[in-house]
Structures are given as C-alpha cells and as structure tokens.
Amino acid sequence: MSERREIVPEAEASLYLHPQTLARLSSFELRAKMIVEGVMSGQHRSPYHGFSVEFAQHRPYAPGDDIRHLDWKVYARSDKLHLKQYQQETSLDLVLLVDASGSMRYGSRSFEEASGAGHTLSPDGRAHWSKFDHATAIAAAMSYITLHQGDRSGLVVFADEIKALVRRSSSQGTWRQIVGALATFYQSEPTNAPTDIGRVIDQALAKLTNRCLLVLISDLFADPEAIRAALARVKHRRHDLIIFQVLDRAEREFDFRDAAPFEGLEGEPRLRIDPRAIRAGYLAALGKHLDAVQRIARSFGFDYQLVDTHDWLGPPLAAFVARRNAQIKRSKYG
C-alpha cells in the first residue's frame, strides 16, 4: 500500500468532472445523517456538549461547575441553578471508498460521449469510458462538494485490499490529488483482483479515529453476505454510509446478439457463449442480485444508489443529494 499524492495536468482532471456537473453540484451540501465529531469549525453540529455556538438545552448545576454558564434567568424563575449547554460546531470528514478491481475496468461506452469535451481517448489511450472512470467521476464531484463546504475529504483505492490513499485535508488541491492518484493508479497499477470488501472495510475502519461520512463507489460484483458482514462493521463503528453501485448499460442489460467469447476481467477462464440462450437467466441472476444489495444497505439505514455509467454523472447525482439533503431536514425538524 502506498500513499499517493501525484496530480494530474488540470486538462486531464477536468476530464472526469465536466464543468456542468460542477456548476450543478455546487450549491448543495453534503451533510451525514448521523451526528459526527469533527477537528476543525465547520456548519454540522457534534454530539458533545461544550460551551459554545449554538444553545441546546439547560441541566442542573453541580458543584465544581463553571458558574459563567449559569442562566441567572431560570434562577430568578424557578430558585434553582441551572447551566446553559451548546452544541460545538464541527466539520464533517468524507472518506471515498474506491473499487479499483478488475472487474470496474469494463466500459462499453465511448470515452468522446462520456468526457463531453471531445476527446476521443482517455488520458492512457482508452477508447472506453470504464467503470472506474465513472467512480472517479463520482469521486470528485463528492469531494468537491466537501471540500467547497470547508470540510475534509480522503481517499482510498481498493480491490483485494487498499491500494492507495490520500490521506484526510480541507485543503482546495486536495480535490486534484483525489482524482490525480485516481487517474495516475488507473494507468500505472491496474489489477485483475477482486473485490474483498470484507477485508478492505476492515483496513479502512482501523484508520478511523473519528465518525466519518464513508462512500462507497464500487460495483460491488461480491457475496451479499460478505456485503452484510462488512456494512454491519461500519454501522457498529457509527460511520454514516453513502452506496453508489456502479454498473455498465452493457451489464445491466447485456443485449449481445453473437456468439462469441467471454473473458473475466478477475481471473476467470474465457468461455465460448451464446448470449442470447443466457440472457434470461442472467437478467434474473442480476437483478436479485441488486435488489438484495439494496435491501442490505437500507436495512442499515444507508443511502444507496443505482448509477449507470451511459447517464451524465451531474443530474442523477445533484437530484440524490438534493433528497439526501431534504430527508435528513425532515427527520431533524419532523
């Protein structure tokens, strides 16, 4: 494992955010539904009474108190001391959870319809807008809409077990050794691992020392037991959860009409099929697949998110977390 703070040209970042998605994303902010501690002033509120801020609630004086904080008030109405609690404003940290197995390299659309900007190939000559460009895209635009907000965003990469990081800042370049060690570990370190969510949920939590907003962008092509096993780790560690389950337009309706042979990108043999003999089963395989995915994640009280790599990143995901945003309004004030 190595941390990597590579950046790319600013031509070849802007490739994975277009500027419109940017434009739409920008005037939301990302809050976790849970309560988070933080390390810095920022705009979400922290569970630990301090004094400061934002009033929350009286409590009985006890000796050895600060007497500053008496509410002389309620002593003149009631005879009885009481002290004034706050809430302490605190930042929220965004931790992005990478799939960068084998398996995310697959892309069925053209790199020159998902860039937008005209270019025919990817940064290392693909031709093929991947999975992984599509997580990177997803990447930066959460990033980016934390870091707009002051608060801190992370990296890590994985497949069998984490690949590379970028470790935890609010600083503005953050946002481009994001989506620089994303392009740089693309084209230098490319794996046919598969996914161990288990094991890499695992890595990831022991670097935790705080509650984060975790977001996982991935395929997640694993058991789904091994999916419960790994969600129920983070919920016990009181991380809040976002999914994005990445999948391509070409697997979700796999609308092959010849003969031909097939190659797993994870070590799989190559086999000789007739995709339209399979096509049925396979569907059906899918989608309960995706349907016990989601039941996993909103059992947990998690976000999840279907994302096909053929749509524009900006509205899809401007609309989830508009949702996101006003869910959370309702069960504050509701």
The other form holds:
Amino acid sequence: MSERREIVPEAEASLYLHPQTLARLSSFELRAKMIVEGVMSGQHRSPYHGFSVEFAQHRPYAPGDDIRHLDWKVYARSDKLHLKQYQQETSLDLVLLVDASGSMRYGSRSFEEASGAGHTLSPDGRAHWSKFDHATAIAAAMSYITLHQGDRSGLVVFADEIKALVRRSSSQGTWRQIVGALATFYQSEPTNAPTDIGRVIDQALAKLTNRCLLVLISDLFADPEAIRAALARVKHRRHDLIIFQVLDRAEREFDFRDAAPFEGLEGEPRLRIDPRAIRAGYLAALGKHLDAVQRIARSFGFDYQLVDTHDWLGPPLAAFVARRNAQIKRSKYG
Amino acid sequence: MTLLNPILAAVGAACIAIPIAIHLLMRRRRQPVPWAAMRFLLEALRQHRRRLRLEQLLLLGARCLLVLLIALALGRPMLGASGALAGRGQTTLYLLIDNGLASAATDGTTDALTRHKAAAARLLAQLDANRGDRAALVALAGPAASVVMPPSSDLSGVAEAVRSLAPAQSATDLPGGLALVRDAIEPSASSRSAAVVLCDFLAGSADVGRRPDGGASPLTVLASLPSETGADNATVLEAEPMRPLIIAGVADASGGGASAGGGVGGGTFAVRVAVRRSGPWVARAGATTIRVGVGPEGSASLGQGTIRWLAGQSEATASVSIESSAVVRGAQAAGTAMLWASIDRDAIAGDDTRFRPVQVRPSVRVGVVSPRRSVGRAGLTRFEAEDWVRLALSPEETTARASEIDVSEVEPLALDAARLASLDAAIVTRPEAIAEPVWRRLRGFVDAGGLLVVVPPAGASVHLWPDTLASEMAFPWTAGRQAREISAGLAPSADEPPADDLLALVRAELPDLMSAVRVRRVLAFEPAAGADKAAPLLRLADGSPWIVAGRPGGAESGRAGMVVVLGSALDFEWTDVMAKPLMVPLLNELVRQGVGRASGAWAVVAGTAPPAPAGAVELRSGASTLPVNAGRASGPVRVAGVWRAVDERGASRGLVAINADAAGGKGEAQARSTVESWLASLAGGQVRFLDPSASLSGGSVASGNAEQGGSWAWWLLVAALAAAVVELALGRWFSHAVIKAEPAR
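For comparison with the form predicted alone, would you give the structure of this protein in the form predicted in complex with its partner chain?
Every chain and every other molecule in the complex is listed next, the one we just looked at coming first.
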C-alpha cells in the first residue's frame, strides 16, 4: 500500500522549493516586461504619470487640467503655466496558471531525488516526480519571488476548466496557500481531464480586472491553434505572459527499448507499439509541436521557457529571470 | 519432393508456431506503460502504420521462413522430376520390386506386392520420357530377374510390366537384384541413376545375417521403409513320408496289420510334417491344423493333425497318418503320387502347402549280380551270399509278401542296359568278378535312380574292387584292400544318423537286433579324399563303420541313385548276421528305403532349376512348359506347384514338386537400422529410406542418390543461413536501434 500522510503546508513548501533553488532566486526580482497598472504602490513603474510621490516631468498647461498640479515655482520663474507630472509606482500582480490535467501526472524521475527533501513519496503517495510536481515547484518559486518583493500573487489550477483558485494577495500566508493548494490538488481532486486551454484562459481573464503578469505552467499538450487563440486573447487584454512548458525527460527522448502497450493518462486508447520503431516519428511530432508553441509565444511577444523535469529548477529559472530583467533594462535604457 | 526424415520435417515445420507463440505470449506478459504524450504517439503511428505493419510482416515472414528451411533441411528432402530434377538432366530409375514369398504378406486388406506395385507406378508417373528419363524393372523373387533391362524410355511399357508382376514363392534375392542393376549402370552415363528397392524387409526377404564379401562398385540405394509390424506366418518346412516308396500290391492286399519290419506292409502311411512359425505370434501360444492329402492341391485331405504351440516355440513336427490305399489310388503318371501337406491360411499363403512326390510300385525288382555258382555243399555252408540275400528279401515265397520284392539272379556279363532298366536295385555279391565296362553300366544305372548294394566277396584275400568302386561311382567312402580280423559286435552309435538314413524306420529296434551279431572280419572304411565326412549307417562296437551309404559324388551333389556297401561278406567267417534276426529287416530296409530314396525326391524349392526324371525332355504345368536339358529344367522355377515331366513321345515320366522356399517365409520385422546397415553393405554406398505416405503419395521421383538428397539438405541449410542473415538485418533495421534520433528540444 502506498504511503499516505496528512498535508501540512509548512512541510509541503520544503517538498517543492528546494533551498538551492531559493538561493539561486533570492537575488533576483521578478519584473513585468510591460509596465503594468498596479493597485498598490510598489517598485514597478506605472504608465499612468500622475501626481504621486516621485516627480517625473513638466508639461504645459492645457485648458481643463487640474490647477492643483500647477508648478507655481516654474510659473514664478518663467511666467508660464506648467503642470508637474509624477511617476506613479505600481505593484506586480502575478497570476500562476498551473495545468493539472491528466497528462501532468506523468513523470519518470524519482520523487526522492527530485524533491531533495528526503521524502520517498509525494503527498498523494507517488514515488515519481511528475510534471505537476515540477510545475508546483516553479509556481512556488515564482510566487516566492513575487511575495518577497512585496507584490501580489495568485493561483489558478486548471485542466479542462479552472479547478482551484487562490486569490491574489501580498500577505505572508499567500505563499503557503498556493503551495498547499498545489500539493494537495490531486489528493482532493484527482482528474484525468485533458487541457482545454481556450476555456481556461477565458475563465481566468474574466476574473482579472487589471493588467497582470500571467505565468502559464503546463505541458501544453493541446492543439496549437487553440493555444494560439488563447494567447491572442491574453495579448488582447494586454496582459504579460510567461510560458513554462514542462516536459519529462522520457517524453523528450522516448528512449524505450521493449515493445509494450502504452496507456494514455487522459483516456486515450491503449497502443501496442514497438517504441524503437516509432521513436523517430514520435520525436518529430513532438518537436514540431514544441516549435509551434514557441513560435506562437514569440509571435505575441511572450516569454517561453521549456523546462525538463529532470533538471534542477534553480539554474534554468534563475537564468530565465535574469534574462527577462536584462530585456526589461534594455527596453528602458536602450 | 521426398523427405527422408518426414517426422523431423513435420516437427520442424510445427516450430513455425514458436515465433508466433513467443510474439503472442510477450504481448500478454507486457505491463502497460502509462504515457502522457499519447497525441504524438498516435500521430506518429498514424503516419507510419503501414510501414510498421509491413516491417512486422517481413520480419515474421523471415523468421518463419528460417524455421521452415531448417525443418526442410532436417527432413532431408530429395527433389523429384517435377521439382528440381526438371532441367537437371536425364534420370534413370531402376525399380527393384520384391515379389518373393514374403511379398505376399498381407495385413488383412492389401498384400505387400500390391503396395509395392502402386508405389512403383507413382514413381514412374513422375518420369518424363521426353526429357530422356528411363526406367528398368527387376523382380526380386529369387533368383532376381531383369524384367525390363536395359532401362527403357517406354515408361508406359515399364508400368505395364510392373502391373503384370506376379507373386512368387522363392525367397527374395536382393543381392542378386542389386548385382543386376550394378551390371547395367554405365559408369560413364551422363544421366543420373537411381536404384529404388520396394520391399518390406521382413526376415524372409532380407537375410541380414548374410553379408556380401564386398568389392563391388558402390551403389546408392533408396528403399521403402521396413515393415514395423511383421507378419504372423507359419511355414511347412517339410512333408516327408516315412517311406518314400509304396509297394502297391501290399497296400492293396493288406489293408491293415503293419509289419514290425517298417510299417510298409500296414494300411497306414505316416507323413512327418515339420512346421515353423514366425512373426509376432511366436510370443503367444496357439495351434496349427495340418491336413495331408494326395493329388492336386485342394483335394480332400486324407489325414489331419494339430500342432499346439507354446509361447515362444517356433518349430514343431507332427506325424500324420493316412491310408496307404489312398496314396496308391492317387498315383498318377509313371507311378508317382503327389503328397501334399497343408496348414491353416495365414499372412503368407504361399508357404502353407508343401508337395512331396511318392513312388508307387507294384513291386521292387532286385537283381543279385553274381557269377553262376557250383553246387554240392551241405548245411549252412551251402548258402552263399546270393542265397542269404534272397532269403532275407523273400523269406516266404508262397505268401503275398513274396511279391513285394522280386529277386532274380543276374550274370555279370548279362548285365546290359536293358537288364538294368528292368531293375530297381542291384546287389553285387562278387564285386571282384565285375569287369570295368559292367561297373560303368552300373554307374549309369545308379545315375538313373537305381540302388546298388555291394557285398564284399568272402574268398578274396586282397580287395581291389573298392578302388574301382571309388573311381567309377565317385563313392564318398573308400575301403581297405585287406580285411581286418576282429571279434566284435555291433553297437548303436551316438552320432547323428546320416542324411540318407535308410534304417530310420527300424533304428529304434536296432540296439536289440544288433546285440546278437558278431563280426570277425571287416573291411576298414575311410571317407574318400575330398568327400565330406558322412556318418555310416551302422558301426561296430569299436566305432568303425560297418555299413556305409552314399550318393555318387556325395550327399551334396543332389543326384539320384544310391550306393550301399557292407563291411563284411555274408559269410560265417566274416559275420553271423545272416543267421540273426537283424538280417531280414536290415536288407529289407536297405532295399526298400534305398530304392525309394535312390529314385529321387523330385521336390525342390522355388527359385532353382528343378531336376527331371530320366527320359524327360520337358516339364509341363498347365499351359507353362520348361525344356529339360541334361536332366534339369532350362531355368529356375519361382512359383510353387506340381510339374509333369514328359518324354519325347509325350508320355509322362513322373511328377516334380516345386515348394515355397521356407527361408523366404520368415515374418519377423527387422529394425530399420539393421536393414539400413545391411543394405549399405550390399550397395557399398549410402542408403536412404522413402516414407511411402510422404514421398510416394507425394508423387515425386526420388533421385535415389543420397548424396544429392544430402546436397539438397545442404542447400536448404545455406538458404536457412541466408534467411537468418536477412532476419538479423531486418530485425536490426526494423528495431530502429541503429537510427539516431535526436531528442526533442
């Protein structure tokens, strides 16, 4: 019998956020590539130049402007009416969209080795490290960074529809809520449903009233056209999006030797195949799909990162965040 | 295609199921692999489904082909005319069909010869005369004979000859048949030669104990499989009358009351019948009924007996008595009655009856050859040897028994051919007085089936006549020139009696009769140089021969006629046997049995050229005739039956019986390995067996060349090797283990 144990949020955090990962990420800040509108003051610039704390520039007065923002000192020196403009600092709203479809339950890596926390089994009793576990770790890291820099973070767990939700918040307990929700998801709501990316994006966008940084963590085993349509709606709503496409090493290499029946995790029919005979075709189909997803993401200006569950999360995630910050700086100063 | 090891081939072919079974079992044993990216597997499978199925079929086909080729190679195929022989040159087929006695063995529905003929017909049907194929036919009934030889391209004619083959009763002569084939095969011939032996190889048709000396050119033989069951068969080995001569007057007159002298005077006629059984039923107890009759086979039996077999017993002898008068009534031409002994019908019917001619005479004519005597002596001394002989043979001149033996005295000078022709036996009491020309005439008399009894002369001190006897008669015994003085009696001998035991009927009483006899002088007998050591008829107490008998040239010569020589003169200075009770039965048996045996048995086994009575120029049996040359038929007779000998005028000269060769009637099955070894020793080359069901019904002509069969096996092995290489290549290629596919980014 598989080992089952009660979920304790504090304990779950250590399962998915490896100290080495934290060490790698602690020096980075997550910045939205776009300057988004925030509801709280923060370190992110707002495109709405207003009259807040930090002065930005002057502009000539135009009839109808609020005379409360006139800079009387300039008027005294130059006898011209200018308004003072201030750069309003906004906060980052991070929304984690984590795929929990049936295909995300696949994994070929040992849970004990991947977790690094000394546990041989997952909270729901699995001995392998699934793609969902990896997605959980990514989400935990991203929300950790976000909350650490005082921004808000929220969570959407989905498959063919939204399955679980953690509202955006910058409180200290939010991180544990997010990790706890992810860690206990399959235990509470096991599902074999496939991913319906279009429907999920629509449901998520309906809940977002301000511009957010969306982080989509999924294997994206869905029709590329459906993905394109979903991303188009995200772009249309002027949200920023980071895509983490999570794949298992076995899925990427398909290095099976013996003929065996392959059984789908989302209700697909069982296939008796010789893996070596079909490997080339499989890898070609998978490569074609990955290329399509990446091309779609780039076409909308979204960041895309392919993540292998057998790799340590820290280095690639840190590299990704660093690359993203560098891009933001280049766009600001260059 | 002919398979030499069809069972191996069948088992091997069944092994085709192994790769399929492994494939199916492996499918069942695999644990399913949970997999997320099924959409890409499905897409890849959709794109490559036809190619993958083709690969799997090719791979399975290669594996099955590999197993099949190995199976065929193990089966050692020999390809026929319709197969690989086509286009490979001419084929000459030598068919050797066993139509000997054992070929009549039947399993209840079909006899072996019918099966062999059907198999031969199927083989012939595979030949193609247009391509130059030829066939020859040899009948193996001994002595083996060429029916169609040299090989003929008229295949339909050969097939007709096969159909007309009839069963014979001689033993199978496979060595002779192979010798005929060996002589017919031309070493330089371009066509391939095949010797196919169709035989059941029962113990009667294959004497595996006899091996050839070797030295013959090697010959490859393809043979039908030996019978595995054998045949329950009984054979009449012998039907021997206790007395081969019946004196008709006695038989007609007496009607009963057998005389103590030998039973010929009684109303019954004893026949000793020896039977041998063979085959699986020897292990069981059983019974065989014997019927004895006179006349043609199938005539009413006159006597009957039963042999009750114990488990494991294979030979037994029974004595059957019939009325002597019936024998006399059954006498046919020239005073010969054909006696037959028959047993219950069994698997081989041809040896269930045995014939034996019996001589029927009104009386026995005995001539005492002696010079005219002087008279004047008195008492016992007035009787000379001639008188003692006459008294012994005709003791009571006034009774009917006196007519049984007609004794007359003949002057040696008057002993011409005509006088001799009127005699059945000649008793020479003064051999020293016989001139050489008379000895030569006596030799002619003996050769014609007469009995010659020689008594030493009483008055001679030196005996030169034994030298003349030895030279003129080719007598197997020699006698000393001087008599040896002894004082001894006669004693029964522990030795086996001679083959021609003229005293057989009285041998049980001989010890009592001999005990009163004293011998004072005797000629020493020694076997002649070069002659086989034969047992004497009677011995002295010191073991030395006293009476000897033999045929001219020895017992093995098989010739008619007989010579009997006494060791002592019929004189009281030599012996007192004349005054003893032994004298009458002794001379009577010597004459009666001697005349019967000297006239010849006229019964031979099938497969030999039968002898013919003097004067006969032809043997006739139904519509068949055989010319006679120098006292024998011109050729061997293979079918049992009764032949009538006729002279130039068409008058009958007697009957000759041809009996089944008992050696060919042994029904025991023999082991395949034993037969194979024996055949190999006969052929001097390799031997392969044909499976009748697989090969012959399959309709292929075996090449008969085992090396070719072997070579086909080798070719198949090479093909199997090639299939294995192809399978390996396909397996490796289709496994895609060599295809380097980069993982997805």
